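The data below hold one chain only, encoded as structure tokens and taken in the form predicted on its own.
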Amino acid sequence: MTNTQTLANAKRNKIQSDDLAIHNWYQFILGYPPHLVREYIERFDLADDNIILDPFCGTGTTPVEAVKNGISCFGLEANPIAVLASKVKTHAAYDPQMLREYLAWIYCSMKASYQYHGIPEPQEDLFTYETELTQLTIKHEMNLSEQQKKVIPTGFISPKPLQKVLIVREIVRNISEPVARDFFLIALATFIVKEAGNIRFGPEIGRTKPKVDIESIRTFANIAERMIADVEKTSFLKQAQIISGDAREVDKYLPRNLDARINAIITSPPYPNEKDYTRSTRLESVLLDFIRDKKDLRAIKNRLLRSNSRNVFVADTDSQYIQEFSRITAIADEIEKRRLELKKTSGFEKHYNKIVLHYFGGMYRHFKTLKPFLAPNCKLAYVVGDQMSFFRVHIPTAELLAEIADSLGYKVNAIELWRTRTATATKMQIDENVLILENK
């Protein structure tokens, strides 16, 4: 086990080389590292007959570590591509031989389809794959709809890489075995993010210099081969169940037979800031058809915790749950006061005070609907960061969540410093903490 206490601050939130298998398949840039999950599995003294829940499971860090350590796990997530990634990462019964057969078929089908459309590859293809499956040649033109084009941020992918991605997508869609199809869709999502797209992360997602063309056949094969190799060297001792749902309404999604049976929560909800979490996965979500138009995008945002101005809506009512929490309402008032003093009038800035109210109101709902599913003395670890995103007003996230949890009957055991990070706007060091709760 990695002793996180010995890691330098800059490395605490970075994935360690020994943890790349499975976790590296498709990563959410704002996630936390596997060694943190293992630390709390050990500290909470969890056994193989226990159940862990991650109600904000993202791309599956906690579920993967749970099942690798022989502990059953449930994951809840609202972003559909992250749901798929978590399901693919935690599938416990892959057949590597079948996956390699399908990879050979994809490879041959890519070559045949590119040849049909007269699409060259920048470098000579040096691989040789053979398969008994009949190759597929995509003969029709592949295009995004006008509605999809409007949802992709400008410049995130160039025409030639896009054409290749859409052909690969169509090939993978024709795989008859659902488990294999999903496996290669996640390989394609990784290919889109790391190779095809003109995107960078850091901390915000942005554009890079446009790629005129990409080497796709060999690169996609390499990504899939590494994933299959990970399958061969990784064993899961238990199964995870990944559920698509809104963490503010836990009781609507978890099985009823889980009442008072969950032994631990290890999770990291979004923080109240101006990061649009759907933008970080927008390109691959559109190219893989999880988002077909602005209506689909809004539907996804509607199920997310209100943490930024781009997913605050007129009909939102989460703020009503925290009107009695004077520290939270005072922070919201201070943000609005600063806005007026600075004469900031954009629609986004007018939402800043509302974000704070809706965010903590949503977390109130989360804690309340979660509680009936927790076993007595269940331990909960929430990785959350302080914020200064809204006119530099300090938001002590862990402290405020502790106050909410205490009001709902949780015991607040500790607020532990996980690391410090540099605030984008102020360049100040602010805390990222782990809030430790217990079900009384």
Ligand SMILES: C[S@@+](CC[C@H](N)C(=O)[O-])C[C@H]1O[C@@H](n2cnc3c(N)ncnc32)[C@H](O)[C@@H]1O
Contents of the next structure:
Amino acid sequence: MTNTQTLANAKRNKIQSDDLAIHNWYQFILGYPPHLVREYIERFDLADDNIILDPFCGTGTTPVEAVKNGISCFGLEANPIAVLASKVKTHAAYDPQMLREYLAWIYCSMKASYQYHGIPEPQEDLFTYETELTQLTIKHEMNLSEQQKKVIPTGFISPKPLQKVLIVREIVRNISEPVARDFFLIALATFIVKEAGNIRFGPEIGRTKPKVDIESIRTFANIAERMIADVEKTSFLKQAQIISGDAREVDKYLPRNLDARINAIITSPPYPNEKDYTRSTRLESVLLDFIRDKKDLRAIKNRLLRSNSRNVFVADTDSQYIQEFSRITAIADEIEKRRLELKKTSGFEKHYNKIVLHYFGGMYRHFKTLKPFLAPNCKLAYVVGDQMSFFRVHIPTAELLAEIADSLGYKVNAIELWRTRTATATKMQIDENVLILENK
Ligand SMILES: C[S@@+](CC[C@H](N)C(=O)[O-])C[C@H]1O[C@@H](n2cnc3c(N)ncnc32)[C@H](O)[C@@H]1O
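The structure above corresponds to the form predicted on its own; please provide the structure of the form predicted in complex with the named molecule.
Zooming out: every chain and molecule, the one shown earlier first.
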């Protein structure tokens, strides 16, 4: 691959500077860019009385872009922190005045609470905010429970930044207005990922050098101020509805009055590889109390499509749906054969072949339960990458999903190359495609 091609690839998936507003609030590194959504809105010739669904909506790229372009949208997502991010990003009627008032209150309450606990900031904060709301001083000690500490990977946050985050969380929780409370919780999630935690994405989540302390008052206010400025310059012409649920059982979560009414799907499900979405969102999920112990973590994993060896369970049965798909079962057999040849014996590696079967079985359930909600000629775009994470066996994800969709009565229109990516395991270039389907 030439340098020019590599650059073109990087640019293709990069969020454009005009698109940063709203989209760059709490965001997944693994998401696709807003211009991809626009491209398919245009190509599918969607009109303003149409409805889009993103059944794996993550942090909301499709819903935000849909409503910005005047099209109603439903989003379905299984990871609670992503559900909250999508809801907050697509809320249509913020009152910036009210948000500023609360921000000033949070700011003054942080100062008062830090002072009470004798917590210094590395730099003197010279700014002041005026507010008529009575500031809150958090007086009790804030700590994570032992159960919570167990689910945060070692070293992801240092003690002083943690203490500061927990105080801000307590202040934000005291906001009585739910819309404003959720808004500042997402500002806090962004603050945790970008400032407080010792984490980086590349694209896997990793640990950085520990930050002994952080400047938090001004930094948190900056993040929230930028978000409020985005609210002021953006108007949504339509509503999005974000639903917490499992896309393998669309029929359980979408309202029945949506029967045969969805005109387009623009989405990107997880790919069968070793990326654990609950790990890349773990720190903020625990600090915002979406995960209080191992049981909560497992419950979240249980709702996700099986795509990595950390979320495969003994009771899983999704594989039963694809037993007739010989290309898929052959890939699973090849992975197991390579494992035995390579004498790999860890529990995780023993799961590799099962992940492939459960993954495609889960997608089978998704396509099947989705179909009744699609309008005649509904167009579907699934962004999916080929994979080589399991002993370098090539998984042509889009082709295999096309076979499944075809068997369920969808028309396969095309598999289009979106970009190539470097496979982590082999450093080889592999395709990321858009599978285009149509409801027959
Ligand atoms: C590739 S990401 C989507 C990123 C998204 N396009 C964005 O812009 O943020 C895949 C998403 O699917 C979600 N997911 C995985 N299994 C799911 C399931 N069974 N039902 C609903 N969502 C699921 C993951 O939590 C993750 O947020």
